[in-house]
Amino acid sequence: MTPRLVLVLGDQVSVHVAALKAADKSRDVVVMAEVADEAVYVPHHPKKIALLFAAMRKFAARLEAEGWRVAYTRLDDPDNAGSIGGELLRRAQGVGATEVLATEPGEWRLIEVLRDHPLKVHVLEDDRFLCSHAEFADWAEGRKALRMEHFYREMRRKSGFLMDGNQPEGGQWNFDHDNRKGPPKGLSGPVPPRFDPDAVTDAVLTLVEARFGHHFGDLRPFRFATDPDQAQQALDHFIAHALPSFGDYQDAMVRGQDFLFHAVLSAYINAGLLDPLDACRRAEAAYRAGDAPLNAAEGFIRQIIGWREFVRGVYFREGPGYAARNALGHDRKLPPVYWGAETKMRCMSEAIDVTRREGYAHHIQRLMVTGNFALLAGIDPHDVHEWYLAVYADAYEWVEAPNTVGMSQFADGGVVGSKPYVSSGNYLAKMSDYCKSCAYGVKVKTGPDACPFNLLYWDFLTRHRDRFARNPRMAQIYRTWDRMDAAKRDTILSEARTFLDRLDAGDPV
């Protein structure tokens, strides 16, 4: 029989992807390719590129050992076509194939490449998720608003995680109110495992250094797991050492503590090195064995079967134009501080520094520091979207766009959230120790020492009053503003404008 090509992308390094399950080992040829197009459509963090290339090379070797024919293209192969579509054509000509089996990509741009490809491409839905596209569409049908909490309850019922018969374990679905503790003095967490590069990874690091060393981010030292065994070790470490305190301090930020009690598993889950439902099973087992409290296990499971599944559903339901939305009309260019320029803002420098070093920052650093600042400053959400997509090792558009365009920037107009996630410096002072060593005063409301978040917070609310003043969750905030002395209001807005002018000029802020 004529062979078919079986496309396996860099975030599909799992034997459980749909295309491999549908393929015939005796007939078909697996195609995997390191291509320039995928590395540079945004300037991906060198650590992310290295993680994927190393994981791909190891996965290809595993498939070959299991009897698959694998056509693997390295980035520096002289015949490399430079794109996924081009590699499919080249490999098809080599083996006489006319058809391709592909697991649905997680980005619309690649879905469109496969849809418009001259070969006949059979795109199979990625069934590594708990909720299919059809199930999400059925759930969303007729709802005035899509809210993760309601969706999450359906996923709890479907999966059975932390259920007591038909009721949630502990008598409530969500323990988020227990998961917002600020950091006590001296709080520190366990350091996640770091994996010394083997020969395969070393070769990839040399290649990435030569080709993409100019991208934002430090390639070395390289810590990531690059195969399922290593990723499993990272999961084991989290369950044993970090999960017990994960719930309490999942929103906390501490200088010198890049990870605290976070799992740091999303890059492995999103690439296919870890099974997300297995991670949930492990967390539930730890709770039932008395090794982790309920609020920790529930919070972790909610991030996976609640939020992760929800944003995927939103991304595919909203369609290929979702990432370009700009409901608030923000148009300021992304300022140099996001690429490591000097700043006196301790919170921004901390969040961007760990991003540069690790290709990672935890969700509150992303949402309430870099995301909050971008939203308050009126930065173009597409610039923000592309920055997050570029700099984080776990970022693929299906998960990143709803988190950025939707939750962080409110650019989708309320599809993901009922109100914008904005705050003044008070939130940062409560949830971090950053403000104690900042050049700005978090309690200073005006003047040269005023925390920029304090100034920009009111400026944002004033600019968008027509949209948000009637939002029941924000009405009290506007009443507080209206009760302020008029001269104080004028000073705040004038100083906010001065700060934004400096930002536009590229001056250090």
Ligand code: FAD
Second form
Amino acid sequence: MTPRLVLVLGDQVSVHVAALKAADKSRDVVVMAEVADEAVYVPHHPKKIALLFAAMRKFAARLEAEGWRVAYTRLDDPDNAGSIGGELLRRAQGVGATEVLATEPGEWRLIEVLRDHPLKVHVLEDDRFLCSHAEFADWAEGRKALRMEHFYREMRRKSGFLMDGNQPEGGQWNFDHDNRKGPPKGLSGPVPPRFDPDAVTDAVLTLVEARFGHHFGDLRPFRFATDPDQAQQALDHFIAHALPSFGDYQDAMVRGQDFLFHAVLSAYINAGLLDPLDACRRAEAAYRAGDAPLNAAEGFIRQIIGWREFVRGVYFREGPGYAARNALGHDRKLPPVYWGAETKMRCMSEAIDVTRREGYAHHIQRLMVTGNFALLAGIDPHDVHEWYLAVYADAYEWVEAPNTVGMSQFADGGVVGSKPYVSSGNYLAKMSDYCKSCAYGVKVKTGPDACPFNLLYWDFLTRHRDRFARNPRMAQIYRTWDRMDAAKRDTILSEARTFLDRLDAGDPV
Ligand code: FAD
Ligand code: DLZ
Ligand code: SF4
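For comparison with the form predicted alone, would you give the structure of this protein in the form predicted together with ligand FAD?
And the full complex, kicking off with our chain again.
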């Protein structure tokens, strides 16, 4: 029988992907390719490229050891066609194939490449998720607004995680109100396991350094897990050492503490090195054994079967134009501070520094520091989207775009969130220790030392008054503004303008 090609992408390095499950080992040829197009359509962090190339090489070796025929193309292969579509054509000619089995990619961009490809490509739904496209469509059908909390309850019932019969464990679906503790002095979390590069990873590091070393981000030291066993060790470590405090300090930020009690597993889960539902089972087992409190286990499981599944549902339901949305009409260019230019804002320098070193920042840094600043400053959400997609090792459009364009920038007009995630410096002072060592004063509302978040917050709210003043959850803020002395309001807005002019001019801020 004519062989078919079985496409396995860099974020599909799992034996459980649909295309491999549908393929026939004795007939088909697995195609894996390191291609320049995928590495540069946004300038991915070198650690992210290295993670994927190392994981791909190891996965290909495993498939071969299990008896698969694998056509693997390295980036420096002289015949490399440079793109996924091109590699499929080249390999098809090589083995005489006319058909391809593919697991649905996580970006519309590549889905379209496969749909329009001259070969006959069978795109199979990626079933590494709890909720299929059809189930999400059924759930969303007829709803005025899609809200994660309602979706999450469905997923709890479906999965059975933390259920007591048909009721939620502990009598509550969501313990988020227990998960907003500010950091006490000296709070520190466990350091996630780090893995020394082996020969395969070393070769990848040399290649990535030569080809993509100029991208934003430090390649070395490189200590990521690059195979399922190492990723499993990272999960074991999280469950034993960080999960117990995960809930309490989920929103906290501490200077010099890159990970606190976060899992630091998203890059592994999204690439296929870890099974998300297995991580949830482990969290529930830790709770049932008395090793983790309910607010921690519930909070962790909610992030995975709630948020992760919800944003995926939104991305595929909203269609290919989603990442280009700009409901608030923001058009400021992304300022150099996002690419590491010096800044006096401690919160921004901390969040961007860990991003540069680790290809990671935790959720509240992404949402309430870099995201909040971009939204308040009116930065073009597409620029913001491309930045997040490039700099985080866990970023693929299906998960990154709803989080950035939707949750963080409100550019989808309220599909993901019912109100914008904006705050003045107050919130950051409560949830972090950053302000204590910042050149700006978080309590200072005007003048050269005023925290920029304090100025920009009011500027944002007044610019978008027509849209948000009628939102019941924001009305109180507008009342506070309206009660403020008129001269003070003028000063705040004029100083915000001056700050934004400096940002536009590329001046240090
Ligand atoms: P933890 O905080 O320990 O959470 C545990 C797990 O839950 C994560 O590993 C992840 O799999 C899942 N999770 C948590 N929050 C979310 C969420 N909002 N959406 C989806 N999954 C979630 N996450 C990505 O995986 N890829 C992205 O590209 C991405 N971009 C983001 C952009 C912005 C602007 C924001 C605000 C959030 C983004 N997130 C993204 C969500 C979240 O910030 C990361 O999943 C999380 O920081 C990963 O670190 P962790 O493994 O330590 O997660
Ligand atoms: C992110 C990425 C990078 C940097 N390189 C490759 C690659 O060379 N080959 C590959 O198959 N996949 C790569 N990826 C992951 C893809 O970009 C990802 O599969 C799509 O964006 C869909 O999620
Ligand atoms: Fe950030 Fe303002 Fe606090 Fe400085 S004072 S760390 S700019 S919130």
